[in-house]
Every structure is written in C-alpha cells, then in structure tokens.
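Have a look below at one chain only, the form predicted alone, in structure tokens format.
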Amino acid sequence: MNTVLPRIAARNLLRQKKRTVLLAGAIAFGIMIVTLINGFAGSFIKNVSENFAYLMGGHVFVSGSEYTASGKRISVIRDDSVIMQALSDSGEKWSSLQKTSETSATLIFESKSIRQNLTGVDLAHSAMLKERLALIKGSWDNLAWPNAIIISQSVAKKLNVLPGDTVVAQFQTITGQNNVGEFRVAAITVDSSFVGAMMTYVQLDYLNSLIGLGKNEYMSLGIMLEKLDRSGAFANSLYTSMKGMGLQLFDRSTKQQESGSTTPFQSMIREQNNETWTGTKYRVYTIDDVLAQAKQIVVALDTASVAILIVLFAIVMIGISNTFRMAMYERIREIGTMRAVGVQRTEIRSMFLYEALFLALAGAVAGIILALIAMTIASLINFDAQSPVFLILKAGHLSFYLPPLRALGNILIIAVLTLVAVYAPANAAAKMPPAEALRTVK
C-alpha cells in the first residue's frame, strides 16, 4: 500500500493547525449533538419501560374479561390454576409474580379529598413492592393490618394524614354500584415520580371484598422477568401455552391502525372491545405493548437526529468546500511542482481527499469523545423524585446508550459528506496544467 500520499496529506493538515482545528471543531460539534440525541434515545424506551414495569408490577401481564348477567363487561381472573399451569408448561423463566386489582377512588380525610388509583396487592408478601418503595413514615410491620393503605408523601401532605389515621374511600364496584371503605394508613412513601404519586397500594383481599371480587380472585397477573428484552418472546410462549390448553384468548395482533395517533396496542384493544363471548377470555400483553407510543417517540428522536445531522453538516460542508478551494489556490505552485515531477492527476486528487478523510475522522472521534464526557457529567445529576421527567430516568439519573453501529454510521455519514464537499476543489486541483500552475504568482 502506498503510504506517501496519506503522509503528505497529514503533513498538509498539520501545516495549517488553526484552520484544521476550526474545521475539525465544527465537525466535532455536530457529531457531539447528534451523539447526545442518539444516546438519550437509546436509553429512553428502556428506562420508561423499566419504570412503568415497577409501577405496574411486571413485564408481562395476563388479564381476564367476562360479561355479567346484565351484560356489563368486567375485568376478573377467577381461577388462575390454568394460568399457572400454562406458565409451567411454557418452559420460560420468571423472577416474580404479582396479583393485582384496581379501582379509581376518592380518598377523604376530615374535610380534604384527593382522587387516587387504588392498587390491591398482597402487601405483606410483595417483595417487589418493598424493593421499589422507600418509606419515610410508618413501618413495613403495619402492612399486616387487614385494611392497610400505603400512600405517597404528596397525598399524605394533601390530606394531612399520618400513619395510623383512617381515611375513607369512595368508589364503584366492578358492577357499577357506589361503595365506601375505610383504610388505615400503614406507611407513607417517597414519591417515585409524578405517576408514582398517583399510585396508592392497599390489601388485595380487602379491596376485592369492597369492589365485588372473591378472596382468591383478582384482575391482573403481573410477571416480572430477569430481563426486559425477553418480554416479547415470553408473552408469545405463554400465549401459545394457554391456547394449547383450550383457553379463550384475545388475539395479540391487530389488523389495522385507525390513525397515526393510535398505537397498535390501542387498536388491538378497540378491536377486542367489539368481540362477544361467554365465560372468561384472557389477554396476554407486555409492557412494551402498553408503551408503544413511547417507541414512536424514540423513532421521532432518531429521525430528528438524522435531520439535525444533515442540516448541521450541510452548513459545515459548505465551509469545508470553500476552505479547501482556498487551500488549492494557496498551494497552486506546490501542485504545479508535483505535477512537473510526475505526480499523476489521480494522486493529486487523492491527496486532497485524504486530507478531507483525516479531517472528518479526527472531528468525528473528537465529537464522540466530547459527547461521552457530556453524558458522564449529565448522568451525575440527581433529579427530584417528583420531577415530571423521573419516568425517563434510571434511578433518578439521566442515562445514555449509544449503539456501536449507530456511532459507526454517523462517522461514515460524516466521512462521505466531507469527501463529497472536497471532491470538486480536489478535482479542480488535479486538472490544473503543470505549466500554468508554475507560472501562477500568489
């Protein structure tokens, strides 16, 4: 391999240090901005999915639906033995299970009230709940109370309650009848997010008795996996296992999406709502199905990063093209001398293109390094748990993930754009007659 031209190209860049630094700096800035966007988008959906999985109690979910004698559709799983058998037959591994029932209620204490979602779980035996909730008042021992309720700090402040106080809840049963219940505040937690502040946990058995479900019944089974990226395959395997047992199942796919604002999961639910059946019909879905709209945000961010990359470097490339055109005229006698001693036109062109390539690679590498430094600094910032952005964070911190192929793709785009920008002046330099170049006076 001929290394003379690359060495000459590198020497020419070093001869004009200030110009080289400015051009490489412009490239580095563009790469840094795009890399930060790509890094944020890379971790966005994973963080949102994991945070919602902890709020909802699983990565994969099974829910049951049936019609009452009056024709009202309700959510209920009355006998989960077949689901447990299907889990076993699927051969898939899971880390924990959580049975839940939910209702929307108005909590009242003295003259104050607030609207909350009551989520019924087995408080005393929910290891998952203890992992993700931090108590600031009360005790885990209080969860043995049959009517225990765990509320967030913001709710406690709104109602002005302390552990041991009794709050009244107004809600509707699964059949639509109004009902009330009394709950005793067992613990107050740090708000995990603005969504977490709306989550209130109560004893599953007690909530079931109030909303019209039996002791061993519930609305949804949450299955927590060891890895989030296994949720799709796990759900498909469980779906196949349940179908093989003869259970009635809603189709996991959807035929069409009604509008751009409707996610595939929403379309699937709408289609299912038009179905009729007898007995219990089950739905298997994943946290990613629920958050399909969040994936659309990631796609939008990726598209925006490409658009920003093109716009930034369209501007930068104009500057690079003009700069190399000036460099050609500055080195016109040098070019003439090289042509006079036998250097071919293609070699002159290659020399300029090597300079452009080295410039692009140096700027791209510097931009990625600067982006990594910025990511590291940003990840050290600790955000308030009540911040609206908390759901896109990882343990209260910004996190970034830059796929290696995406980084290489950005470098390749920059290299190609830089070569295209420099090709015209490089070609003009190569076509210059030696005699004319030697006669030129700067």
Contents of the next structure:
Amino acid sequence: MNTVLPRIAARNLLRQKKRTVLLAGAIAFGIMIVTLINGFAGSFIKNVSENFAYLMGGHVFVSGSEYTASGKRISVIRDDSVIMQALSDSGEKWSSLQKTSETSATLIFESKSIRQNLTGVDLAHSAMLKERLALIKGSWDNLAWPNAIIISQSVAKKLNVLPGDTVVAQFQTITGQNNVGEFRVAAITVDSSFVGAMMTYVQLDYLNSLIGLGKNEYMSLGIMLEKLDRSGAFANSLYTSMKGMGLQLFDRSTKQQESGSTTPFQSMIREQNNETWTGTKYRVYTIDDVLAQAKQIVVALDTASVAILIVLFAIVMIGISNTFRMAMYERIREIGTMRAVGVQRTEIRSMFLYEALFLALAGAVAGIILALIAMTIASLINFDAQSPVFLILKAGHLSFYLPPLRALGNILIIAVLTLVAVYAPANAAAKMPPAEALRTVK
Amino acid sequence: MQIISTKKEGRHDRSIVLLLALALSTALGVHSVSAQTRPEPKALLQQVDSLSDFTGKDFSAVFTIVTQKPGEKDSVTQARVFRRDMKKQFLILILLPEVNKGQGYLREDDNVWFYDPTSRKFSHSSVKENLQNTKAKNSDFTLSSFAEDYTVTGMNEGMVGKFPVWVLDLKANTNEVAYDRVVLYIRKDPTMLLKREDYSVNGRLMRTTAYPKYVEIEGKLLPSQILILDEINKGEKSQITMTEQSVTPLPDKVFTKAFLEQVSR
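Okay, that is the form predicted alone; can I get the form predicted in complex with its partner chain now?
Up next: the whole complex, starting with the chain shown before.
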C-alpha cells in the first residue's frame, strides 16, 4: 500500500495548524451536538420505561376482565394458579411478582381531602417497594398493620397527617357501590416526581375486602424482569403459554403491527370495549406497549438530530470547500512541481481527499470525545426528586446511551460529506497542467 | 292485718291485671288501627318513585348547586337538566362555573357519557358519579327507582320536625346501585320524601339528604330545594335549588351527542 500520499496529506494538515484546528473544531462542534441528542434519545425511552415499570410494579403485566351478571365489566383475576403454571411453563425467568388491586379514592383527614389512586399490594413482603421508596417518616415495621397506608410527602402535607394518624378513604367497589375505609398512616415517602406523588400504597387484602374482591383475588399481576429489553419476548412466551393452557386472551400478536396514534395497549382496550365474553379474559402487555407513544419522541429526537447534522454540515462543508480551494491556490507551484516529477493526476486528487478524510475523522472523533465528556458532566448533576423531568432520569441523574452503530454512522456521514465538499477543489488541482502551475506566481 | 293486707294485695294484683289488660287492649287496638293505615312498603316506595316520574312527558329545569367546603370559598354550579323518563334519557348541561360551561352528561340507553368541549371528546361516566365538584350525584337529577333497586327490610314510624313519617330501611337488590343501604323518611300525608340517608357497603352513614321545599308540577310533587350533607367529610355540603321547571315537550335531538356538541360550542 502506498503510504506516501497519506503522509503528505497529514503533513499538509500539520503545516496549517490554525486552519486545521478551526476546520476540525467546526466538525467537532457539529458532531458533539448530534451525539448529545443521540445519547439522550438512546436512554430516554429506557429511563422512562424503567421509572414507569417501578411505579406500575412490573415490566410485563397480566390483568383479567369479566362481566357481572348484569353486564358490567370488572377487572379481576380470581384464580391465578393457571397463570402461575403458565409462567412456570414459559421457561422465562423473572426477578419478582407483584399482585395489585387499585381504586380511585378520596382521602379525608380532619376536613381536608385529596383525590388519590390507592394501589393495594402485599406491603410487608414487597421487596420492590422497599427498594424503590425512600421513607422520610414512619417505619417499614408499621407495614404489618392490616390497614397500613403509605403516602407521599406532598399528600401528607396536604392532609396534615403524621405516621399513626387514621385517614378515611371514600371510594367505589368494583361494581360501583360507595364504600368507606379507614387507613392508618404507616409511612411517608419522598415524592418521586409528579407521578410518584400520586402513588399511594395500601394492604392488598384490606383493599380487596373494601372494594368487593376476595382474599386471594386481585386485578393485575406485575412481573419484574432482570432486564427491560426482555419484556417483549417474555410477554410473547407467556402469552403463548397461557393460550396453550386454554385461557381466553385478548389478541396480542396483531397489536404489534398497529401504528399511528394508538398504542398496542390502547388497541387492546378498544378491542375489549367491542367484545363480550363469558368467564375471565386476560390481557398480557408490557410497559413498552403502554408507553409506545413515548417512542415517537425518540423518533422525533433522532429525526431532529439528522436534520441538525445536515444543516450544520451544509454550513461547515461550504467553509471546508472554500478553504481547500484556497489551499489549492496556495500550493499551486508545489502541485506543479509534483506533477512535473511524475506524480499522477489521480494521486494529486487523492492527496487532497486524504487530507479531507483525516480532517473529518479528527473532527468527528474529537466531537464524540467532547460529547462523552459533556455527557459525563451532565450525568453528575443531581436532580430534585420532585423535578418534573424525574421520569426521564436514572436514579435522579441524566443518563445517556450512544448506540455504537449510530456513532459510527455519524462519522461515516461526516467523512462522506467532507469528501464531497473537497472533491471539486481536489479535482481542479488534479486537472491543472504542470507547466501552467509552475508558471503561476502567488 | 295479714288478711287486710292480703285483700289489698289481691286488689292490687287485680288492678295490675286490669291495667295490663287495658294496656294490652290499647296496644292491640292501636296496632290494629295502625295496621289498617300502614301502607304496603313496596307500594309506598312506588308512590315515592312516581312523585318524580314524568313518563309520557318531558321535563326540564335549571338546578343551582351551592357547595360549601371548610376552608374553601363556596362554589356555584348551575346545570340545565332535560329528562325523558319514558326512555330513561337525560341530558345535563353545565352552565356554571364559566370554566366548565358546555360540559355535559348524556344518558343513551344504559350508557352515561360525559362530554368535554375543550377536548371535544366523550368519555364514559355513570349516574353514580358526583356532578362536577358538588355533593350531588347525577342520579339525584333523574327519575328515582327505589322500588326496583331496593327491598324494604324495616318500616317504622317516626317524626321529621313536626311531620309524622314512615321510616323505610332499604337494602339494595344488587351490588350495582350506588348505596347498599338507604333509609327513607317519607311524610305520611301527603306522601313525600323528607329525608334520606345513604350508607356505605360496610354500613357507615355517608350522606344525608333533606328535601325541605316542594313544588307541584302537573300534579307531581318535586323537591325544589335539596340539602345534601357529607357525613364522612363533615362540613361539606351542597344546597340544590330548582328553578325554571317545565314539562314542555322537547325535540328528540335534545337527547343526542350531536345536540350536546352543538350547544357546547
């Protein structure tokens, strides 16, 4: 391989350090901005999904629906033994299971009231809650109380309650009858975003008894996996396994193909609204099905990054093209000499193109390094737990993920664009007759 | 002394027997009189239901609801209600507060729809839902159906203020009516509901409703003033006043989604 031309190209770049640094700097700036956007988009959906997974209590969910004698549809899983068997038969692994029931309630304490969503879980044995919630008042030991309730800091402030106080909750049973329950504040937690502040946890058995469900019944089974990425495959395996056991299920496969403004989960609900059935019919869905619309934000961010890349580099390329044309005129006698001693036209062209390629690579690599430094600094900033951006954070910090192929793709685009920008002056230099070049006086 | 004493005791015993007999006969007499005038509970419930039943006619009125909550400024909600009891249809159109103006509830068959003009979307609601931020439920503005929804488990006499009333203890026939137990205080003559108590599934008094004023429309007695007390969140209450009541026939289009969308613009 002929290494003379690349060496001459590298030397030429080093001869004009200031110009090279400015051109590479422009490329580096552009690539840094694009890489930052790509890095943010890369972790956005993952962070949102993980945060929602903890709030909802799983990566994959199974819920059941049935009709009452009068035709009212209610959400209930009465006997989960077949689901558990299907889970076991699916051959998939999970890290934890969480059975939940829910109702919307008005919490009342001394004439103050607030609307809250009550989530019934086995408080004393929920490892996930202990791992996720940070207590500011009260104790985990209090969760043994049969009517324990865990409320967020903002709810406690609104109601002016302390651990040990008894709040009254007013809500409806699954069939729509009004009922009242008394809950004893066991713990007060740090608000984790505006969504976290809405979460209020109570004992599953007690809530079930109040909303008209039996002791071993519940509304939804949340399955937490080791990795979020596995949720789609896991849900498909579980779906197949449950179908194989003869359970009635809302179709899952067709929902994967739907697009537009309707999420797979919304499609499933719409299907449910149009159907009637007897017995219990189950839904298997993932956190990604619920948050499918959030993925459109990632697509928008990626599209924006490509648009920025093109606009920025259109400007940079004009600058590079002009600079190389100037460089060609500066080196015109040198080119003439080289041609006179036998250097071919294609080699002259290649020399300029090598120069452009090195410039693009240096700028792109520098841009990616600068972006990685900026990402590291940004990820050190600790955001407040109540921050509205909490859902896109990872443990209270910004996080970035740059897919390697995307980084390589960006470098490739820059290299090609730079070569295109430099091709015209390189070609002009190559086509210059040696005698004319040697006659030229600067 | 002993004899005298015995005679006295004997007289005393006879007096007691006479008194007991008199008391018993009086009681029996009262009971028989009472039994004669005591209405059949189910028929009484049907009579109460029929008081607000405009089957064969259309009914409309404006309801103004003033809601008081401790520590908060009184809120005023005003709604125009259209009813066609024959088809169990109703439309409730919110007039006040200004921010919610144009919102509405429409009953079509067994579905109750809530319309929000801001999003221009209909969503499912229920007659068991509270009307806006008030203590009143949508069902408070519609035809009552005590006789169909409840079974009388107890019937006693009592007083509400100076009026003698029948106190009917009702238990829901299904688990899909808003309150599992309701106690009605029905004035004897003329028959009209004076007070109502609503209980939760686990037997806690949740709401007390008083009907202090009535108006007569087309031979029907309708409460023109209703006072609802929240018994769980003490201090919260709503006062409903009915005005502009009318039984003028309404066009069919009134009970449609299109009409609700049109009038909400």
